[in-house]
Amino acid sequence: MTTSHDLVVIGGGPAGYAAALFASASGLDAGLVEESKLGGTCLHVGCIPAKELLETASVLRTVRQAAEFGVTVGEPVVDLAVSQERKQQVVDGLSKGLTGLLAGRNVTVYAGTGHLGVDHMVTVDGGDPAVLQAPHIVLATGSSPRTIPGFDIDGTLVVTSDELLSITEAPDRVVVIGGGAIGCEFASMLCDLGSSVTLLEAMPEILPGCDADAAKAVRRAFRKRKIDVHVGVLVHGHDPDGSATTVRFGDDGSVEVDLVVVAVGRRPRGDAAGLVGTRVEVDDRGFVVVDDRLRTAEPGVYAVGDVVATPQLAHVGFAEGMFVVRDLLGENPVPVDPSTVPWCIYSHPEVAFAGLTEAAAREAGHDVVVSSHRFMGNGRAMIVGETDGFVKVVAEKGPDGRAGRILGVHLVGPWVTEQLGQGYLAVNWEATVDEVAAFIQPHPTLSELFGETVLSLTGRSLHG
């Protein structure tokens, strides 16, 4: 017996339940099929748990310094069986959450694999056997991670992120092999916890895709964190003697370690959901081969999330979602513009940026004008005694030689990752500089930085 729906979605990680969820509320009968856990790879090995660790540290880092403040205490210790606690209560209330709200939406969520063949049928196997058919499919599948030659997964000496998140005791010693922005949040997390860390990155700067000052700002501070960084390195193997190995990197380098985190990203699974006798492709990478509009060459079938050559973030995904059912709706909205989109990395310091880099900006043949801040004189940073890091804008110089559009916005500093909203939506709205410096900052914040920065490329600054 076949079961019909308006919309059908494989896959149940963010790209996927926004787009049932947004469907049901557009008024569409919409089904999910979901092969592990309803929330995917962010509400349950990504982004959440992830957070919560980096929570953890945070909070091991800031009593440390307490004494600073006045606040005497003893060495803090950490118990990080207590903090996964923490963590998996997080994570059963969100996923708790977000299976009541799909049930309040009446989005019917069959558990099982879904395979795509011809004609739009989805063929569910595992918990709930079914056959499914509707005009429009979308293939939200998601990624995996990363693997490389000579470092086979062990869940023990060598893991990646899905096993690191959930480790109830710190490493001795932890070699991260990945500079990018997973690479450094747990490189970050681990120091922070006791362990003493190298990290090896083959671009020859870390957070390749940051803007270079950025990369050059977080580099600095975690040397000085002790945290060992080479770049421009690549890894040849390494050689197990018991609960330790050896890894070996570059032309001659070598450490040893008690842990292995590989974190050289993730791979997308396009070809997880069958595509038998569908005109949908799959490239050599592994991604589901789409038009701007997210749409594959098979006709009423999109692909949204991590499957596809857009930023791995859960909120493109979000909004990958949305946009699919606003599209097959007849609505005409506008793509998501990839080179816009906001990031955030929860590393220390953290970083936060949307828009082009300023390098980027000048081979897109743009006559640039930057301006950049330290937090270092800002008065809130003072107070919380985070001061290391910036702001930097980069603008369109106009022909009268002013600075005109705002390309890009770039953060390195405490909480940097809640204040790029406003960063985010001058870029997206193509704001000038004279706009968005008439604006008032409230006093004393981290944000009135970004305010400052905008202020002095209109030619007369207040502070700096």
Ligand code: NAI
Given for the second form:
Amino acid sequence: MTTSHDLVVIGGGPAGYAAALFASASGLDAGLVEESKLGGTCLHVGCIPAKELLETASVLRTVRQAAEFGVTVGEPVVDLAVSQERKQQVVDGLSKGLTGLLAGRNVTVYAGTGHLGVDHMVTVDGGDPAVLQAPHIVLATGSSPRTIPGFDIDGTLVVTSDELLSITEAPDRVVVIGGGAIGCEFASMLCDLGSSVTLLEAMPEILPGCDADAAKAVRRAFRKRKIDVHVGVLVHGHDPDGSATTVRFGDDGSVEVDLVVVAVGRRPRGDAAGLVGTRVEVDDRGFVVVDDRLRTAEPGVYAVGDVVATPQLAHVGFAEGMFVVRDLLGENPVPVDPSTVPWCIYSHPEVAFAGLTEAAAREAGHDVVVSSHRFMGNGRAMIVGETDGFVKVVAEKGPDGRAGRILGVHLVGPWVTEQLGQGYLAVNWEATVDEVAAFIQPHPTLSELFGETVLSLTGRSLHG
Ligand code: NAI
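Alright, leaving the form predicted on its own aside, put up the form predicted together with this ligand.
Below is the entire complex, every chain and molecule, led by the chain shown above.
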């Protein structure tokens, strides 16, 4: 028997469940097929568990700093098993919430692997075998960690983020291969937990995509924390010896470690939904090919989230999931612009940004004017004892030579992932420096530095 829906989504991660929930909120009858756990990478082996463990690292730092505030505590000891339990409670709580939300919105969830075939038929194999059909299909099959030759993942000596997120003991010595968001967050966390960390990045700088000043600031902060950062190095392989292994890199570099973390990107799972007999194309990197409205070559079939070549971020997935629902309803929504989405990296120091980097703005032909201010002189930063970092605003220079539209906002430092909001709005609202400088920032807050930086671009400043 074939069950009909208005929309069938294959994949229950952030992008897929967002499409299903938003479809239901729009009055559509949605079916959602998930072969593993609802919530996907983000909830089970990504954003949520990673940030939970990073919070353990942050609490540890706070306790270590306590004496500075006159609070006497002994040398803190971390029990990662307890932290893992707490992580699981958070994941389970969110997971239960999501299941309840989908049920409450009458989204029909099918457990199993969905295969899209001809005529928009979706065959579900596994838990709840079914045959579904809908005028609109959304592919949201996500991604999985990439590996590199010579580093087979064995789950004990060589791991990806999937396995690392379940560790109950920090390794004495660890090498992290890849200095992107995942590599930097793990290097930072493991360093806080007491591991001796080596970070190997193939490109000339860590954190590709970030503003050069932000990446440099993180690299410097990492080196200050004794993380051994090597950029512009290729890894060649490793030689296991008992419970340790020696990783070879660069011209003649090597490091003996107890754990290798491979964090070299995520591979899209473009072929995970069969697609036999359809016109949906998958490129040689594994991405489902879509146009700027996330439509595949098969009419009525969309793809969203990590499986398409847009930033692999849960919140981009949410936005894309909602976008396709509005598109199929004929609401003519504005497509998600990958160049202005918010980015947040939860290393210590944190990094957050939206819009163009200074280099990208210049490359795009903008005449730019830039202002940077450091947290060093910010009252709240001094109070909390976190004065490293800065706010950098990239603005377009107007014909009168004055700073005009804000093109990019780049933050490094304390709680910047929570401070990005107004920078994100400024960029996406295409606000000018004069407009934003008129807003009042509460005092004393870390966010005053954003106001101060924008104000200085008007040609006059207060404290800076
Ligand atoms: P990534 O693509 O951001 O970074 C991978 C890094 O590994 C790159 O810098 C690359 O040059 C380097 N690399 C590749 N091969 C290498 C090799 N053989 N040796 C040394 N370095 C090598 O990927 P990442 O960090 O694994 O994250 C995957 C995706 O998940 C990204 O899209 C990322 O933005 C997203 N993500 C975002 C987070 C956040 O925003 N907080 C957190 C975690 C993931």
